[in-house]
Structure formats: C-alpha cells, structure tokens
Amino acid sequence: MSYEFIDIKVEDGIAVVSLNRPKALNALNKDMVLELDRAFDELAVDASVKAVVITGEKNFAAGADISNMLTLSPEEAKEFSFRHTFNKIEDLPKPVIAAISGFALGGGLELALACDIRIAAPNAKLGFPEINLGIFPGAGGTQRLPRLIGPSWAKEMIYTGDIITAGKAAEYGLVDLAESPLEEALTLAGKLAAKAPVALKLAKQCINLAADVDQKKGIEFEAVAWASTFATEDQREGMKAFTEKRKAVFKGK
C-alpha cells in the first residue's frame, strides 16, 4: 500500500515508519493517522516484521494539525480523537521503539507514548502545550504519562503545559537519551528482531496488563502466558541451544 504522510521500509526484519510531514513539523493530521492505522494493521499481521521503529526527519511530530480542530463539536472531537490508532500502536504483538528528534508535543508525544520504549535525541523538546488551547492531551497522554512517570509530573507537565529538554524528560524516565536515536533505536531494534517472537509478544501483554488489573491477576495471567510458551518450538530450541552453548534460532513457532 503507497502512503502520503508516511514512509515505511522494511529491512532486516525491521520496519522503519517514518513520519512525512515535513512543512508542518510533522503535526498529526487524520489523514497521516489514518495511514498509520492502515500500516499498523499490516505490520501487525506481516511475518517478517519483527519490531518497528517510529521516527520522523528533523521533527518526531510537533502535536496535531490544530487547523483540522478549530470548530469541532464534542463528538465531532471525540470522533477526532486518535486514540483508537495509539492503542493499537500500544497493543501491536511486537516491540515498538520511538526514535525522537526536535519536537514530541502534544499528539506527537502521546504517540511516542503509546510505543514501548522512548529514545531521544539532546535536542528532542517534549510536552503537552494543550492547556494553552483551553484542551488538553485527549488521546491516552492523561492515562499513559502518570503510569510512566508517576502522578506529580505528569500533573506538572499537563497541567503547565510547559515543554521540557530531554534531559528531564529522561530524569522523569520518560525517555532514553542517544546522540543518534534512530541508530540506537534500529541497533535495539536489530537486538529484538533476534528474540522469540511468541515469548516477547506475551511479555508485552503481561507488562501493558500490569497497569490495569491488580498485580495478584496480573501475576495469574503472567503464569497462563509464560507456560503457554512451553507449547513453542522457540521454547524448545532456545533451552536446547542454552545447554548445547551455541546461538538460538528462533522461528515464531
């Protein structure tokens, strides 16, 4: 499927989406959320995919499009809402990596936080802007940020609406810093392509189930998941390759 607002390469079983925007920062308009949509469905069901890495030139997304909100009605902004798209970006059976440069505001940064692991550029600026816009962050930044980073910083960043370096940001543990984030972010990338991919998909669910169950289901649904992978031939091969000191080859199977 050809794309407008967005390029995706696939290589190495890795897929790079890189956001394409670039006159607008690359602010979240439907349109562009609508392709990642569609191109998260495919990747979801791709074989050769094994992680994906989101990234945008310059820019990771500088909030959305605030020409597409200006008269919308409540349930025309409801509709508007992207947070259908991140939660399916959240719920992909594979690891996703957000390799951040400039500007994460906003949309852009609610985005970032529907991936499982944040990496930023020295220069990358982070925030919820939204409370200057009599709004704030509608699309999961008031549910994800505080699980990330607990409640009195979440509170100060949306309710300020101050921008932040990503040097407090990775003190908030918000983010990881690189010189590179696109290069960690593949090499990372690259590391997780090489695990099973049953097991990491089930780690993955039992870590997104933890914030919303209590940990006592939470470690019953952990147990049901993790013996699960003792119906895997990766199972079967990683113990056997541990015991015969040599390098697993996992298949998804």
Given for the second form:
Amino acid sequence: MSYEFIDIKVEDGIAVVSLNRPKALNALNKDMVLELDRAFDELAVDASVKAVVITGEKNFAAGADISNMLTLSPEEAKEFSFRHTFNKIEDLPKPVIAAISGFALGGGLELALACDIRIAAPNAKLGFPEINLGIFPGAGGTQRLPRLIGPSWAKEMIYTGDIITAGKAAEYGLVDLAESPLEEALTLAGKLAAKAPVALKLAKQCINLAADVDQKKGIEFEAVAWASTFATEDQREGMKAFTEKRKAVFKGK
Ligand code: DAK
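Okay, that one was the form predicted alone. Can I see the form predicted together with 4-(N,N-dimethylamino)cinnamoyl-COA (DAK) too?
Below: every chain and molecule of the assembly, starting with the one above.
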C-alpha cells in the first residue's frame, strides 16, 4: 500500500510509521489521518508485525493542520475523523510507542497520547496550544491527558496552551526521556516483539479498560482474560521453558 503523507517500514517484527510532511512540521491534515487509519487497519491484521513505533524525523507533529479548519461549520468539525483513528491506534492489539523529537503539539500530542508509551528527546516541545486558536483539544486530549498525568497538570496545560519542555513533560509522567528516542523506541519494541503476543494483547486490553470502568469490574474482566491465556500454546511454552531453564520461544498461538 502506498502513502503520500506517511512512510511505513517493517523490519524484524517492528513497524515504523513515520509522519512525513516536514515542511509543515508534520501538521496532520485530513488525508494524513486517513492514511494513518488505513495503515493501522493493516497493521492490526499483519501477523508479522508485533509492535509499532510512530515517529517523525525532526518533529513529531505540530498539531492538526490549521488551514484545514479555518472555515469548518460545527457539523463539519464533528465529522472530522481524528478521534476514530486515534481510538483505533489506542485499541491496536499490539504495543504502540511514540518516539518524539521536536514539536508534539495539539492533535500531534493527542496522537502520542493514544500510544501506549511516549519516549521524547530532551529537545522535544509539547503542549496543547488550541486555546490560543479559540478551540480546545478535541481528539481525546481532555480525556487521555488527565487520566495520564492527573487533572491539575492537565488543566494547567490545556487552559494556558503553554508549550513545555520534554524535561517538564517527564516530570508530569507524560513522556520518558531519551537522547535518541527512535533508537530507544526500537530497542523497547524489539524487546516487546519477543514476548507472548496474546498475553501482551490481553494485558493491554485490561490496562486500557482500567481507565473506563470501576476497579471491581476491571478485576472481573482481568480474571476472564487471564484465564484465557491458559488456552494458548505460548502459556505452555513459557512455563515449560522456565522449568527447562531455557528462553521461551513464543509463536503467538
Ligand atoms: N497547521 C498548519 N501549518 C502548520 C502548523 C499547523 N498546526 N504548524 C506549523 N505549520 C507550518 C507553518 O505554517 C509553516 O508553514 P509555511 O509558512 O512555511 O508555509 C511551517 O509549518 C513552519 O512553521 P513555522 O514557520 O511557524 O515554524 P516556527 O519554528 O517558527 O514555529 C511552531 C513552530 C510549532 C511554534 C509554530 O509553527 C506553531 O505555533 N504552529 C501551530 C501550533 C498549533 O497551534 N498547533 C495546534 C493546532 S490545532 C479535531 C480534534 C482536534 C484537532 C483537530 C480536529 N476533531 C475533533 C475533528 C486538533 C487541533 C489542533 O491540533
């Protein structure tokens, strides 16, 4: 499948999705988000892909493309497709890591929030400047940010629109810091690609669910999901390998 605004490379079970509109600091236009949507449909069913990294060369993404939004009516704004795509990324049954350099702003930061883990370079700059445009984050930002860093810091970021350093974002627990975020993300993705895929997928579902349901319901869901790992060959292989004092080789079955 060919794309205009993103690139995808798959190597050793890891798909690297690169945002590629460098002249606009990777601002997310509608077509770019549609391409991400298609790409994540394919990554979901591609058994050779075990983990995904989203990145951009100099910048992650400086937000949604403002020129696409100048004349939107409220109805058109509602139809704008970001939230469906970002939900799809959040629900991908494989780990997704954002490797952030440069700007991750507005819709770009919302994209990063839909990922499981965010790794940022010390030079990265993050924020939700939407308030300065007379709008506010509308692709999951007001929901995912407070769940991740708490309502007080989330409100400070969203109300002020201030762009913060990666150091401050790390203090908030919004990102992990690394000198070379892509390298670090690839190392982590490689580690995750060797784990039991079904167990990893179920753990992700349980953790994501924790943000939405009360704890007792979450624990009930966890119990069912956990028991279902005993229907996998990988559970047998993992435990057999332990008793035989060797490294487990998982097949995703
Ligand atoms: N949109 C369009 N173009 C952008 C852009 C953006 N968000 N960010 C940067 N660019 C473009 C600039 O216009 C410029 O293009 P040319 O003039 O060269 O043609 C080029 O990228 C380089 O930018 P600058 O010349 O401005 O570079 P600087 O280093 O001076 O400044 C900056 C970097 C990141 C501080 C600045 O570019 C900036 O403030 N950019 C805008 C940041 C921003 O406000 N981001 C939030 C956008 S609003 C939705 C839900 C949510 C959203 C959308 C829909 N639905 C529910 C449907 C999300 C909304 C947003 O993200």
